Amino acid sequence: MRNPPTLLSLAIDSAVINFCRISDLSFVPEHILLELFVRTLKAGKLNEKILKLFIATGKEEILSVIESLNIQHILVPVLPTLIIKDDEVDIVIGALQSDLTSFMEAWRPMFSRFHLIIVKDPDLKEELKVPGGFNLNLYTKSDMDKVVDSSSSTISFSGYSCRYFGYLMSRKKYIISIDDDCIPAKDSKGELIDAVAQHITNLTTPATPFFFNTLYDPFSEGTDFVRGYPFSLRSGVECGLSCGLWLNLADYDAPTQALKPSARNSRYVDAVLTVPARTMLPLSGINIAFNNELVGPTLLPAFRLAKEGKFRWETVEDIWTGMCAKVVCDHLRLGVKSGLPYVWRQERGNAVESLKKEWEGVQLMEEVVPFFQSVRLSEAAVTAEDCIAEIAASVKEQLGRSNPMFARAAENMVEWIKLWKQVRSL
């Protein structure tokens, strides 16, 4: 049996992960500073920032073996840990609408560098009109057609499904997707949110689902670990789902929409948290981002009304796909947050109508969301793949039963594994 880690060991640890912000080593006992910098070094994380702030300590033994190690000073500028490439980012973009010009323009200053996928709702008729200036792919009825045989598959991409097509053909590491019905959103400074960025930084920090921190998340600027948090959980796992959150029209079910008409979100908190392990969220797939390496397959179209129609508050796929999601993430180890980017949310639908659809799926979650608070996969599961295989089958064995809708989503989840292993095999 392995010895457990020190506090000592743990700690050094911590500070190879958060050095960015520490602005002072002169404190640090001479032996522990030499740990911590074999343990930068190992870890790849010396730059000309850090080396400065151990040469700074003044210390005979590091400076000792600096010179030994012929370590000069980096020539170029310390860049921010987080940068990635621009080609392991895909943007997905759902058309339901067929003028897309005002969107696009609206996020022409974050989309413009990243690779964008358009998904046209195979069921909109007009022609699509996209300004130019993008790199993008546009996916239409025809192209889904080719990937999916419509006569015998159970897998519909109607409505706001057709962005899950856009997750099928991906094969970038990150994908971010935001509805046509959003625009960037402004902080409390009136400043605009880059919701690209934010989703990036949510999904390549770490996440802390097995303890929480009241400070929120550790990882963001002006913020860390409070007291009694455990050193052995402050490294975190990999975030895998980041959840945004939007302005103006707040994502409330049609009951609460039509009750209060002229509810309007217009607080901006900036926080971001990581959503506790063994606990469901109603995931929307209005702002979302993941990491497609990690979680892809989860994000997936299965749960559908009978009376499915075209508006937010007509669906429930994307609360059933988040529940999956979430269930994976808690079996592997993985990370959910919540909270920032922001974006702001145009109106569309009307709540009362909508109520008569969307009334099904208010009841039906009731049985969901025990299900899924209940589900626990075996430890053969060891992939996202592995893992909606045995959720499929618990659903098909504890709902399917009572409710018809049930057995075709599971079934759906199954056909949609086979479809993204088929795919990506091309």
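Positions refer to the first chain, counted from 1. Quantities reported herein were computed from a predicted structural model and do not represent experimental measurements. Take the two forms, superpose them, and find the largest set of C-alpha atoms that agree within 1.5 Å; that set is the rigid core. Compared with the form predicted together with its partner chain:
Relative to the superposed rigid core, residue 12 undergoes a CA displacement of at least 2 Å between the two forms.
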Contents of the next structure:
Amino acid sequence: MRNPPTLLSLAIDSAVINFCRISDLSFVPEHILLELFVRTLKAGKLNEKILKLFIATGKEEILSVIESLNIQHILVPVLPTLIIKDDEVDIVIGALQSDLTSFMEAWRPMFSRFHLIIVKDPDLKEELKVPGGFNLNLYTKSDMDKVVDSSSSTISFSGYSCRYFGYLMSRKKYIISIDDDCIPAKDSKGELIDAVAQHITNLTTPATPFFFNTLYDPFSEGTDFVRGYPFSLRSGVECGLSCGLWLNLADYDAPTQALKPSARNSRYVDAVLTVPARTMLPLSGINIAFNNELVGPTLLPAFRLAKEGKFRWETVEDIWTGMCAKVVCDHLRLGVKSGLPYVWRQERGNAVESLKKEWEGVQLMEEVVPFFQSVRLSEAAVTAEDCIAEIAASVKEQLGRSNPMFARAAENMVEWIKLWKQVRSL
Amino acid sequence: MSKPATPVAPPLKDELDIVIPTIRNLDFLEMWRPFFQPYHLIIVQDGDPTKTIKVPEGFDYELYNRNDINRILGPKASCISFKDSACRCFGFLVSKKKYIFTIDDDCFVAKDPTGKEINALQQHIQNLLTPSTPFFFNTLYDPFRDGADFVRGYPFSMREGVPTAVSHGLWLNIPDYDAPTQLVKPLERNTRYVDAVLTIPKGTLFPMCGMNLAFDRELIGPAMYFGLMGDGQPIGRYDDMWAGWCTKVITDHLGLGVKTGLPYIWHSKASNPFVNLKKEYKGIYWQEDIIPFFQSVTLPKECTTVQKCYTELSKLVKEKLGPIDPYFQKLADAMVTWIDAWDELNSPAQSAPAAADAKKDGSSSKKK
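If the one shown is the form predicted on its own, what is the structure of the form predicted together with its partner chain?
Whole complex next, starting from this chain.
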């Protein structure tokens, strides 16, 4: 009869599975540490972070095993184009709800490798509850007040815009941002989707905005450029923005969701594609990522509805920002990708209730579309900051006259660029 | 999903023709029988006209070989390619229906991820009968599909969409790669089923593949000229590309939509990459000049019909691409010939005699 596994053995197995919750191994007796190491190797779960944990214990036996096995600190890239270091990524979360426990726990396996920036909605009165085991910085209203003088500025970090403060504070190359009412979704095989990894893949592989590839992203596994795709365009351009999608509650506006209250997005479309140059799209802030070095200043809080609310369908701030971002990317010859990854968006809010509110701004958004489709920037605009400055000037001149809300948006954009430069010069 | 009590007639049964170019045989039709049998077929037989191509029993069809093409078009037959699937556009010319679906004879019924057989024709019809959205990208793809809609931020003024002129389908198994890619990746198979239909935005060109294609003949028919390819021509395997670039420029100009994505068919035959390389060779070079040409073409406001647009395009081809190679001057002339032939065969007075011609000839035309 076989002996049942010992309690110790079960504990070690459990540790292997839950490594993302472990931040320190120094207390573990050496013989158990060795066993843990061996089982981690056998399970194929040894990665950079876990290796560092073992090395940090300083225990001789472990170090000599690592040496004898010739384990080296090399990250094997998924695609042979770029190697991403964990410390190049910031995950920025705008907290509109006070208890982030279930959100953070759900994302722990994907987030725990990276540095997080959590920004608390300045309107939120309750204390934030955030579980331990993450490498994070928390920003609240008092931090915002130190950087932005609220008495003289019209820039607001209220509600969904709180995350922009996180973008301002970040110094990392890649930023990923997900709404706090979304959890990891499952793909068509039933496996949990690592949205962070997919966004990073999107941002670090070329985009193809100048000609449409009918097999979608040619840099994905198992696909390529099709017959008839010009060879001179096959190296692509850098990707500035990665726009993910949502299962369950899709990002519909209030009228649409109110008309179809039970409509849920259940279609998993297994594709990433580049949105062609000069084509506008509705950028949803729910699940996005961007190259902070290339387009950072473009993701800004500028256009607010008079009665903007705490549900996505009561805002258009990301839509405005998205159109600016697309114009900037088109001008700087950067790509914008859309498609994977999906996140699962949880039920929240009542569309019909939201419909009852009066929105001055939604009608206004119709007016801006022709503007964004036709705005052209000068040759002199070679950075994202330059581009934003020019767009702001055009907004003020062309749209600002018809409505003060646009004039204010233009002012916010100009002020944001000043802030951006100021914060970085410190 | 509820099923109707009485069987519903296949959609657009009397308004759609299926055009199939072939040089070998039509055995593949057996697999498509459940989906194609209600529809009328136009077979364009390429190559040796003395060869008899058997059409499986039970299909309603008309068949044209090279002799028929010469007889019907007379001197204008010079614009129809020989020894290349580009000859399929002759089928578009003689069709009397509103919609065309064209498919290659090495394309079979594919299965979706649930294992269900895909009725490609039905999906194309759905694509064509629902509007397109070329002016603003919808991140949830075709908003007119079941289970999808316009997302937040999509301008309300654009939500009606525009009529769809073209539905471009895709292929599982052997992907439509060019010769260099085929040589480098001979074993790559397309196994990814992307469950989306989307509108290709205005101002964006794409590589249109003729293997699995449907279009509204009334909206865009005259633009679907597949050029001079094959025998006696310096280039091959760019017929559908040429038609696609011309078509997209014209649909953009006229405010019509082009969709791509579903349906998938199963592409079974991988052609010889070395043979392909010889055919495509010039195209690979020329395409670097052709693309900027199409990307910068603007058609004058006065071009309000497809024929006017196409004629104008032919002038521009002669002027701008002519200098690259005399082939383009020939092609520009052929484009004009094509429009002449189109107008001749498709003016109201001409429709009856052309149909009668097809039946008189030795090629049989069976009625069900």
